[in-house]
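Okay, so here's just one chain, in structure tokens, the form predicted together with this ligand.
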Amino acid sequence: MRYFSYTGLPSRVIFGAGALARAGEEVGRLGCGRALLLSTPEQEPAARALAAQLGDLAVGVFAGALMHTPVAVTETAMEAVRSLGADCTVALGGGSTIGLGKAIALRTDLPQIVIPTTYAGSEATPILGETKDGLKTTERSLKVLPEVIIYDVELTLTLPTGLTATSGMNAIAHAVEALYSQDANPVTSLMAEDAVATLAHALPDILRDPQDRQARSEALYGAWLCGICLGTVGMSLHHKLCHVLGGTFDLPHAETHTVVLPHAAAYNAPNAAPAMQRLARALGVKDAPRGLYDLAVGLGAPTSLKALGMPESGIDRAADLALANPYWNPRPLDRDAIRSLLDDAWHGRPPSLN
């Protein structure tokens, strides 16, 4: 028997190699005809090309957008939409950059185009994380929910290997957390295996030659899956102890999930053998955690917190934050046990059962 709910999100995908010419057309479709381009100072160049590609379609550049979506930068840019009279934004770049127009839209309702750079996934959920004098708040609102998301595998075609290992896992990390979700439900289950497969078999070849094309679009592919899975159903244990290591230790956002993703998932196996089968049979090995932590060997990606700067007297204080207002877990949260967990993430170790 089964017994599940779910509520899809509405969004409009335009997927393929150059779909970025099609950006002209989907401003139009909006109904809109003067486009503010977000991007980060590094990807102003792409932003400002695109501009130019929109002609008399885009009125503006805003090339400001900073990791964890200050607030203070989202309140800069919010003059350059009033000052301009933008009636739409077109995001090109990662989750930082996605992250100021969902910003913008929470503020305005302006629509968005979102054109994804990286495998984080922002784009396909109504999430926002927003900082404001060191504290990080989360919202989830349809208004921050991008109406269209271009994906253009060109523009993935830069992303340097390191990231695209890292970006990669935390794709995987939401495809993972999706599978043993409180709301897990056969369509995002079908969505999650299918991406970590995917996923699977593509960044080793990227990271072979970053020019693959056709490991690039598959890639990006298992990222949008991925994203719908982060963003229809909960997450769990592992995405509250990124959050917590992010927050308190300023640790980078793919690499921490990255690490900690093969951990979380041996916590949670023994409460989670479907999902464990599931993820075993994606990643075509008999273990599901051992394969992820293999996978990060592999693509050649940090397996430790020591490597991003967290220091070892940490490891209480972050275990202590982790149980504070905790997310729903499959296994129930034990400090000894998560402790542990931390201390094998911290030094490295393969993961094991805590």
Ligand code: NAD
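Here we have the form predicted together with this ligand; I need the corresponding form predicted on its own.
We keep it simple here and write out only the one chain, dropping partners and molecules.
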């Protein structure tokens, strides 16, 4: 067996129906008593209900989380942290809210409790992406890794099927990149393959019956595994492209991952044969990149950047930005090939070898 290294991430996970009721207990376990609840504007009612449940353990609600974690929003949230004397945060929501909690933790080292309501998987990673002046940058630090994750399937039963599909595909993207990462190892590869297989099975079941608790639970489990994989190994072309597209053109996060993933996988396939074999096995197909594309189509998810609002004139800029800062990728980065990849993704064509 080849040499490899693996570092397990220190986080506590509570998983089960009704687990939200444990939130107050977990605040206490952290030695905290002044929790600031975080959410998006849309989920403010749920955050306020949780604050009421926490009672004296909650000091307020900040419901201003936005996509791509704008630094300006974080600075406003920091004012609330200071004025309320918060000693921890409780993030209830998806990637936008989780990102805000991480951004606060980066600046304060306050402990975090995260309660995901989508399948993004970012709750399990020590990675933060922030946007300022139209550019999205990422940072990896254990300071932003949540101390506690509470998974409650009941919170996902009302997740719209469209967001179910795209957040699930977003999670799968984490596992796909883990399979061909420079830091890939037998542990994360096992988790990544299981995660993709679990989500690929659960997501169609959820679309057939959004109240299917078993499928919803499987999707949460799969997303957690995907997050662990991403948090343990490095990112490559797919995540770089999505950060460029999201930060520069303000495209929706999960939908962008959904569109780009099959094309990034096809780009790397010639230099990542073992990873593609594992991925094809997990999807139950022969051609892994095409299998990812067909899964998205079957889920009714978007398949083109054009549909997400990206201007065709932005393709060249995105290709340039994708090569602006060197990073490891299994296949050498070629500007023309990446531009062709983006052109396919913009038009919504099936993935091709560029």
